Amino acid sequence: MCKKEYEAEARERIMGEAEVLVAASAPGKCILFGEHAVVYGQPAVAVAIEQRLSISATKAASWSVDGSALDPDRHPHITMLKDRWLSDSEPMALHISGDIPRASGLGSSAALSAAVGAAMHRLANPSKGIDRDGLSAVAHRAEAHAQQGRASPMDASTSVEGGVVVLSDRVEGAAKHLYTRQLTTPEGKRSWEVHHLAPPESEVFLVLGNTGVFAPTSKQVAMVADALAAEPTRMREIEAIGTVARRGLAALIDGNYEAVGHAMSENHLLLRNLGVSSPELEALIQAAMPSSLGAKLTGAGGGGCMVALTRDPKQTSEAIELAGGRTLISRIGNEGVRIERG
């Protein structure tokens, strides 16, 4: 389903439900450079994709999520957001829909946090617009809570802000600085400068190939943390990913998409050496390369999705599907979280 068809269907469904108190949607994300290294303060670049997750809330006798009782263990993001904004409210039934595959590296949990947070904030503050700074901060904390205390603000900020989001260990002059985020992780205190960037227009596309392999982010992040703790000299690999991310960012700002693609492929080699790729990801990446400017895994790895930057999305998509992947196509940078009703 294309973006316009999905949005039209989502709005028709939402508007057709007379009992809906509030509804919101948020985009998934795709990381172009810097996954895993960003957890350790290195720069990274992510884009909001066209695929979105929608949340609607209706009155109910008890709190539930898609028909199941709200459970802090199963729904840590939602529970934390409810306690923040609607701790004393009447119970509600939350209904979730969308076209972002779960546990695929495309930020489904962050999109859920952003959409739920925006909806709950609207119910608690009906006369106020979306506080994107505050919402992304709460969504980041929800992500960290669900990932054993390790999470960069990348996913949350991209889903809330939309467009292109840049994280760095310093304020970048070429992008709009939004805010500073800090988090105390099991490995120490981390700090990120979060920026927003409008990419140069170009006829390039992202083709996302889903391996279908379930790969929880928390497990992959913990695996990298354990590897670095066992062999601290491997931090050089994390720093190398940061160097490539900075080079890729400069190319993106210049609109040099050939160089962007080259940096993506180089980033993938470093991630593969870090041990977060998989045979399924490698097969899809190899299939995409002949028709792409560059390709890499995106997200935590271990399965989930890869991404190819291409000027011929049809050819690249067909190649990935012939290799066993399921594909989604998106342009670079899309609208962030928004209220659909209420």
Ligand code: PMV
Contents of the next structure:
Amino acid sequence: MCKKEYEAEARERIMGEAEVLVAASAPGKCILFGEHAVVYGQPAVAVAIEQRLSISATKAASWSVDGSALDPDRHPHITMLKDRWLSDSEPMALHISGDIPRASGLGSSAALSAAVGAAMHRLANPSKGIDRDGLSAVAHRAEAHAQQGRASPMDASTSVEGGVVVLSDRVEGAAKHLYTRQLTTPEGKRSWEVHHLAPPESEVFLVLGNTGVFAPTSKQVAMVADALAAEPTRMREIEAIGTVARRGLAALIDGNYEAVGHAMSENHLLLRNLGVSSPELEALIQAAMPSSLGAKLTGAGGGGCMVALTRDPKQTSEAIELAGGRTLISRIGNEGVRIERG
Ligand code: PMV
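Given the form predicted alone above, I would also like to look at the protein as it appears in the form predicted together with the named molecule.
Next comes the full complex, and the chain you just saw is listed first.
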């Protein structure tokens, strides 16, 4: 048995013996349209995926995360949530598990904030249900903190709300308006209208292809900010992404998945021009295209994941794997954060 397996088994044993005070889970997310441009107020669409992150808390002598002492530098999201809801509580051991790959553009850190926040809120307010508005606001602040002040509420809201989430600079009539989010970024004050959308059901799937290349979101977002500062006319590229996102959103509302796929591929070309793709992402996207309705990078790019929209997930997945990617398959839109125990 290797060290990692031994540690996982020991954790299971400890958790089996210790009483679980609360457990919660939250989905990862995949951006269909509008990453990067959304940071500048353009519309964007994200979906909650089937892959989830789970968290459970047991009584302990001191605060810990998966056996390591809770450290504000290593665990900024968790520290912020603990200070928000459980500053005076008895210490706890937190145990994290799940199938969302980390740092790959699938929203694992927002899922962590959503699940930890829901669990801590439940412990602090045992008789109250999940306050999705409050929770996604705190999770957004945690993302912004980790991304040097530049973060849209996309990841946090999608993981908390589930389903399909639409962000825009205006209230969109075709979707259910949830709330307004504001943030002061280094480039100025930003505001987003956050919506929930229930697109018509269809036999379509997302195949997510992971390049395995690590590219921190904060670095990618800062790179785009620097490019725009150096050449302000490039803001036109950001606006063009917004136009394509709006077209993709209309297609999604109509249930026209051929047009959704087309808009995804168009969105990718604009992201590539913006400089946020990578050779590894291009190889996986090219491999997916023949069996897909459309494909693009998803998330901050530079590495991480691509996504293909397909009616034949097996064939698309095999093509991506042959090109060197690791794949996950998900339907569009899944349940948001939920309490599993407690
Ligand atoms: O890489 P991710 O999953 O954190 O997605 C980042 C999406 C961006 O638009 C690049 C940044 C943001 O905060 O919206």
